[in-house]
Structure formats: structure tokens, C-alpha cells
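Taking the form predicted on its own, here's one chain by itself in C-alpha cells.
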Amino acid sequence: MLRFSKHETTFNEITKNMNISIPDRSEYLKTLAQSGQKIMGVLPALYPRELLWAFDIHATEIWDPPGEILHANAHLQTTICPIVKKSLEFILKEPDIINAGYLFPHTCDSLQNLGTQVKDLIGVSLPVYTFYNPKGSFNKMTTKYYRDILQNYQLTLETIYGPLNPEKLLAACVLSHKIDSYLLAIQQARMTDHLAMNNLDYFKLMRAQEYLLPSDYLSLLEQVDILDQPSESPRARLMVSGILPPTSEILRFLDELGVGIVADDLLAGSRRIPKFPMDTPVSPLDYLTDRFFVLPPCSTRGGDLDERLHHLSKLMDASQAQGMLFDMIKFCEPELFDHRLLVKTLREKNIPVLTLETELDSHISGQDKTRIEAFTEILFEMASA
């Protein structure tokens, strides 16, 4: 269960207590490996994360690996978001941490032709896959469609590995309701000021469920203290927008400033939980099918734009956040497809809104720094009004 503690925290106290200890990603998936664990490379984002486990495979996600770009290059066009360039040069790496393969969704066109590239035309020594995600406007035949692919994967999973255990892929779906009721409940103590967590190891906490295995992860959870009256709220709220979170700079940079990041829509974030409470799984199929139709609205399923705007007005109103954040990976199309109308509705509703534009560099330029003060300026006066 989440341990709820008695005593209110201040915000300068909420940047030190973070007490939870989070592995390093490369050691603890190399000791992973050396003891024999399959694990398979996830490109970003949306995948049937349980029928993996069901099969003992550990997916490790693939998104920002640090690393100079040297030979990526070669194989992409200069506008290719870096996302795909960082991911293909840890794939031409061949690192020893990935055994079974590399599984590449249907993410974004880019993701897409990248998964075409690697199995068909650069080549590896491990199994490729795809899985196709439903795009667009989702209806019975869609809804049949995801079953379909489910089980299709499934079966070319099966051709590998052998018979799947019913009763393992149903553990693995109870494994995952589980961690998403607490990611639930952490974001809404998030929202309410009862979480004593600053921005940067929120989100270390957020991203260790790209590389922890499943029950590591949920013993993170597990560790998580919830306040039971809210603490001292942060000299300005603010939601972050993107695809992956600010960098670790900006985000400490941030805490400085006493703004605290109150909500997200993000990829790597909450757009990969469910919007509510789902029930205990009964039926591994539907309950696969159903969570993935009640995700958050998401620039790269290809939904409806006025439900995401609903979406976002929502989050701030119940996180009181007062500004918007738009971290944007450049040359990242899906989101610069739903970025302009966002911003014009938020602005037409005098939300104050800044955008930054990324190449995933962990270093934050003078001119950002500059324009990310000058906003929170905006966001401590309106605190103040």
C-alpha cells in the first residue's frame, strides 16, 4: 500500500525528501543480463507491455540513450526527430543488455520506417517486430482490429517461445493494474500537493518503469510517502506538454525557481496511463483491449483534438496549474501537427504558455534559460494576484 505520512512539508523541505533509492539504468540491466534475463529494446511508447512479461521477456524502453550520434547519420535524413537517431545509433552499438530482440510500435511514421530500416535494409543478429497501433477516430471495427494484433503478436511471440500460460498473462495484466493504480494515485497527490517529491526525481521516479522490472517497479511504488494534508504549495504551478519530460537541467532549474511541474501530459508520462480506475483484469484480452481505448488523448494515436484540448483543461484545472510548458523534440511531426491550436486556445484563454524546442542535449542554452525565467515571472505574479 502507498504510506501516507502525518506532517506537512514545506517546499523547501519537498526538495530534499526524496528517500527512494532508484537503480542505475545500465548497471542494473547489465546485471539482468548476465543473469540470464531475456529482455527485448521497446522503441517508444505504446506496446502490449504484459504479453511480454507473460513470456519472461523484460522490455527495456529505448527513448533518450546518451551517447554521442556518430554513425546514425548515415542511415536518416537530417530531419528525423532525434529520438529516431539516438535509438538507431544504441541499436548499431549491438549492446549486450538486449537478447531477444527489438520491438518497434507504430508510433509515428519515423519510428515506423526506422523498424523497416533496421529489419530490412541495416540488419541485425536479433529478431525485429512491430506492432501496429490503431490510428484515429476508435469505433467496433478498431476495437476488434487491437484484439486482432494482440493476438497476432501473441502468436509470432509463441512461434519463439512456445505455448503461452494463460495464467502468467493474467498474472502479468493484475501486475500492471496495480502499478497503474498507483501511478494514479502518486499524479493526484502530485496535482494536490500531497506528494513531498521535487520536479527532477518525480520524474526519475516516472521514467524507472522504462528499465526496472515490473515487480521492482511496483516495490518502488510501494515506497512512495503521500502526504495526508496537503504541504506548502510551490511558488508557481506549472504542466509540462511534450513527449518526453525537460531535460534533468531544466528541471533542476526549475526546482530552484520554486516552480513545481503539478501535471504533464506527457508521452513517457501520463498519456501511458489510464485515464481512471480500471477493474481487477478477469479477461486478459479485454482488459489489454479496454486499457488501451481508456489512455489519455495522445498526438501520436491520432484522436480527436478537441477531446485533447478537454483533456488538458481538465488536468490544469484540477492541478490549479497556472502556465503550460511545451518541451517539443524538434522535427517531432506528431506533435507539431496538434502544437499550433493548442497553443492559440490556451492563449485565447490567457493561459500564459512557453515552448522550447529540444534536441534531447542534456545541456540548457543561456537564451532558454533567460526565456524560462522571464515566464515563471509572468507565473509568480499571477500567484501573487
Second form
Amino acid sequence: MLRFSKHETTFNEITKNMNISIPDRSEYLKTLAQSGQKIMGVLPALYPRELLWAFDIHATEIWDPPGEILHANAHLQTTICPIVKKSLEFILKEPDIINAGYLFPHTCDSLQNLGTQVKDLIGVSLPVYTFYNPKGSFNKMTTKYYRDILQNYQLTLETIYGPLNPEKLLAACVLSHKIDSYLLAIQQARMTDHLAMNNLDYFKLMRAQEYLLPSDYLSLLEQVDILDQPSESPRARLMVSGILPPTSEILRFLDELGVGIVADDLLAGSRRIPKFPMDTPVSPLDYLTDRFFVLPPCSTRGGDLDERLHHLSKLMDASQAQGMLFDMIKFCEPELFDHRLLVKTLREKNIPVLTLETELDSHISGQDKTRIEAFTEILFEMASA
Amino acid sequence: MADLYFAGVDVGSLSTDVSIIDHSGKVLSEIVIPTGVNGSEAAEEAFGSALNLADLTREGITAITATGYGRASVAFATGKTTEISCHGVGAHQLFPRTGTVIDIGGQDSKVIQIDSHGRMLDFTMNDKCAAGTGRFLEVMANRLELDLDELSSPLNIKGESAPISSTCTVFAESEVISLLAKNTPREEIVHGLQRSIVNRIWSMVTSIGVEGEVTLTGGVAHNKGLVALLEEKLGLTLNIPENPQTVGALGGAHIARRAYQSNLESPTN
Ligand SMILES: Nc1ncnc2c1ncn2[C@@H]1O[C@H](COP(=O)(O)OP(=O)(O)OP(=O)(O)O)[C@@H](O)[C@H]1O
Ligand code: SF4
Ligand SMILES: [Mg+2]
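Okay, that's the form predicted on its own, but what's the structure of the form predicted in complex with its partner chain?
All chains and molecules follow, beginning with the one already shown.
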């Protein structure tokens, strides 16, 4: 059963500098599954988590599970991104921690195809759901469409889990709203140096929402210390864009170099947090629809590239970021589609840009180290000029 | 500021290069040796030889910048900077009107844009493979049973070039094998290989653009045939340093000098 109180797990991973502890993902989920919690495996990135919570289903997200890609290659083309490959590898193992099924949001064609493949061709013992997010920005059509798919998904879940308790849905929306408010405040604090947290810890905290119960995640956020006075500014200020944060090794390396990631435009980061604070939910359906459309612009939701550019430059200004790092996942079509023009526009504004390509392996190549270090040298020169 | 000396030590994938300068920037000695299997030993050896050549002792050097892919292994360095910045600074010292630097080394090739002070503005670097690098040429020289001088002789500038469509070392090597089997003259093959590298470099150049004069650094700048083809492709005359392999080390020495000077000038001193 989904708890809205603090979950008692042995927090076995203590992050330094942060003075708060974040439980290890697989240990945590194992304990949770053993306690009888319903757990659904959700593929990236946007899905109505509140609806699942209202049915007492814990949504745990599958982005880049560890382990080698062995069996998945047999089902996928070579030009498919590693997120899809790693997810399929994970699903093929039919892990015990997932007991309520899999949910495939329509983030991109690759994930949509994977959903169909898992459902119709490969087959797993658990139910497979799809959720077709609307593409394009806020308008009458898209909002109506979004409300419809929310209601349809609710009906689908009701056929399995019984009627939805409206009070539970409202409580889930209120919880979601609280989490968003904390995340917005933390993000703001990071932009203005009011957060004593290094790059590695910051993204550990962001990514903990992928697997912690919302109540546990909220209590983690409540412990984050937002400083009254700004702390010392990093030697160079960087913004990161892409799907996932850079790997831990890159984050550690940036920490060593004294480069602070002061803002991000990551699908697994700030693109999941509303652009501005929303009113406390009253009607769940209105709230969920509004929330979807006040999320920052994203390559996976189509829409206007100018809007994305405008959003990026607002974040860069607010955080005084000096340069942009595009951490591109190999073969990620939606991101590649926007990337060229984003780079061109930033370069025209004399903003230093570095693009790295990742296959999500934990090792950082010597060449990438040199790229990062050389890019940092440009930023340091700028800072000292 | 008499009697102040600065050094740059560039531990590259193939060569380890040292440059020693005095306080005015005058070059006192330059050394190039093969890196071999142990970067830190190569750094020690090259530094020792450069000191001998300049008639200096280790204690006489005020500051030393380590650079190159083995920069972290230079225990005696006082600072480290990437070879990308160092090639920019080095090229600026030799050719002050340089706006673009192309460094083609053993394992990496880079295109670097610098401003009128030699500060790096932007750069691009080849991917993991050896395409478009000196290593590519070495593999092919081996296959053609030519030494590097033969592979770069100006004889290869003119004449037919054999079609080599791959930039990938492995595929290009098999293309070379089949061309040899068809009795294609070796010079035509060499020409085709040079063209393949030039095309690869060209695509990197176009991704960041050409500004100002273009200076070619790194060991491949010794390859006269390739230089001629690159000039033809870019439609300009390249600045070729007398010793293209030590440009990174020279840049490192100047960075050490600048760091020392700005430290002196800083208000806390
Ligand atoms: N005399 C020569 N004639 C032709 N080519 C040469 C000559 N000497 C060196 N080279 C080329 O230069 C390459 C090595 O260049 P360099 O010494 O700049 O590399 P490096 O700095 O060790 O490598 P990297 O910068 O990639 O780590 C060799 O692979 C070879 O192709
Ligand atoms: S990385 Fe890109 S292509 Fe891969 S699943 Fe995510 S959005 Fe789709
Ligand atoms: Mg080199």
C-alpha cells in the first residue's frame, strides 16, 4: 500500500556534504516490493504519476538501469538509443521489484515502438500500458486530448483495481504540488548559490524522485538546507541540457575542476518541474492538465523551438551560466532534432557550447576528459577576463 | 626579470615534447622524443634533455606546464593545461595573426579558434577512432611498406589519387590492400590517403568555421603532400611552424610564464 508517511528503510547511502541520506535504488525497491507494495515500472518521462499514486501504485522509473546490454540487442536496431536498449534488457529479466506492470509514455517513437514490441511481440507476464502524451503546446485541442487520455487511463486502471477514490487523487495532487514547490525552491537556490551541494549530490537528489515513494521523497526535500546568504560562487558556471544528467564520473570531474552546474534543461531534471509555482490543487483533473502544460518546453513534446530557446536563455540569465554543455544520448532523435539550431543560436550569442555524446557507460574517455577540461579553460578565462 | 625560465612539457600519444623559454619568451631549447609506453618516464627524459640543451638546471626553471594526454603523469609540473589551449597559445606566439589552429597529432586532431590574444574561443576534436590522425597515416605507411618521409614526400602532391572512400582506419586499410592487389601505383594510394585525412579535417573545420590566418600544428604538419592538399581544400596558405610538434609545449611554457607574471601582479602579492 502506498504510504504518505515517512518510509522506514535503512538508508544505506549517505551522500557527503548534504547531511541527508538517499537510499540505494535497488535496495529500496526490493524492501518495498517485499512489503507488498504495488510497483509499476515506468519508462521515461512524463506520465500521470498522481493517478497511479491514487491507486496505491508506486511508479518507479526505468531510465538507465545498470548492467550490460546483451539480450535486448536481438530485438532492436543498432541505431536505437541506449535508454531504450537498457530498459528492454531490464524488462527482459522480469525483475521481482516490478509487480504491477509497465507503463510506456509516448516520449519518442523509439519508446512507443518498444511499448508495442514488449506488449505484442516479446510479451511479459505483467500488464503493459501505453500513455500517448499530446505533442504541441497548450491549446483547446491539446488540453481536451490530455483530459481524455487521463480519464481513459483512469478507466483502464479501474477495471483492474476497482473504482478510484477521488479523495485519494486529490491528496496525490496535493503531494505532487508540494514536491514541485520544494523542487522549484531548490532549483532557484542552486541558480543563486544558495545551495551548499556539489554537482554529484544535486543530481542524486533530483534522480531520487525516480524511485522513492513520494512521501519519502518529500521528506528528503524537506531536509535540504537552503542558505540565507549565498555561498562562494563556483570557479565557472555551467548549464547542462539533454535527457539525463551527465554520468557520475563526469559530475565528479566537474566538481574537481570547480565547475558548478547552476542550471539544467534536462528531461530527467528541470523539464519535469513546472516553470512557475502553481496554485494548490482543488480539482485534480484541472490541476493535472494545467501541470502538464506548464512544464518547460521539451524536444519530446514537439512545440516551438523559439519557445525552448527563450526558456534556455532565461535560465542562463537567471543562473548567470557562462556556457552550455549538451550531453547528448547517442541516437536520441528528439534531442538531435533541436540540437543543431540550439547550438547555432547560442554560438551566435558568443556563448561557449560543448557537446558530448554518451552511450551511458560509466567510464569517461580520455578524449571527453580533455574536451571537458578545455571547455572549462574557456569558461575560466571568461570568468577572469 | 632576468634569469627566469619557463617550460612546457607535452606528453602526447606518440611524441613527448618540451620547450624552454626565458622571461621574454625567447625559445632556449626544444626537444621531441617518442612517448613510448611510459609517459612520466618520457617526460623526465625529454625535460632532462631540454635542460641540457639550454644549459640550465631543474631548479633554474620557475614554472612548468604539463599538457598533452599524459599531462597528469608529469609529477614535476607546477600546473597543467589541456593541449587544446596550449596549441592555441603556441600558435599565437609563432604567428600572432592566427585565428584558427589545426592540430593533427598521433591520436587526436583538433580545430581550435582563438582570439587576437591567443585565448581559445571554441574547438572541436575528432571522435574516438583514429580517422583523420597521424596514427591513420602510420598504419597505412606500414601497409604500403613506406616510411613516414616517403609517405609525405612532395612527389605525392600532384598526380592521380586512388579512390579511398573510408576515413575509418580499418576499412581504409582493406581498401589499400585491394588497391595494391590491382597494382595501383603506391603514390596514387598515398595521395588518396592524404585526401581522406584532408576530407576528415575539412568536416571538422566547417563545423566551427575559419577565422583569421590558419596555423597547422602537430606532427602531421611535416607531411608536405597533405599540407598541399589541405591548402588546396581550404583555399589558403597555411602557417607551418618550423617545429610543428613542439607548438603545444611552447604554448605550455608561455602559459606558465603568464601565470607567474599575473601572480606577481595580483594584489595579494
Ligand atoms: N617526419 C615526419 N613526416 C611525416 N609525418 C610525421 C613526421 N613526424 C611525425 N609525423 C606524424 O606526426 C604524428 C605524431 O604527431 P604528434 O607528435 O604531434 O602527436 P602527439 O602529440 O603525440 O599526439 P596527440 O596530440 O594526438 O596525443 C605521427 O603519427 C606521424 O603521422
Ligand atoms: S533518449 Fe531520446 S530516443 Fe531514447 S528514449 Fe529518450 S527521448 Fe527517446
Ligand atoms: Mg599533440
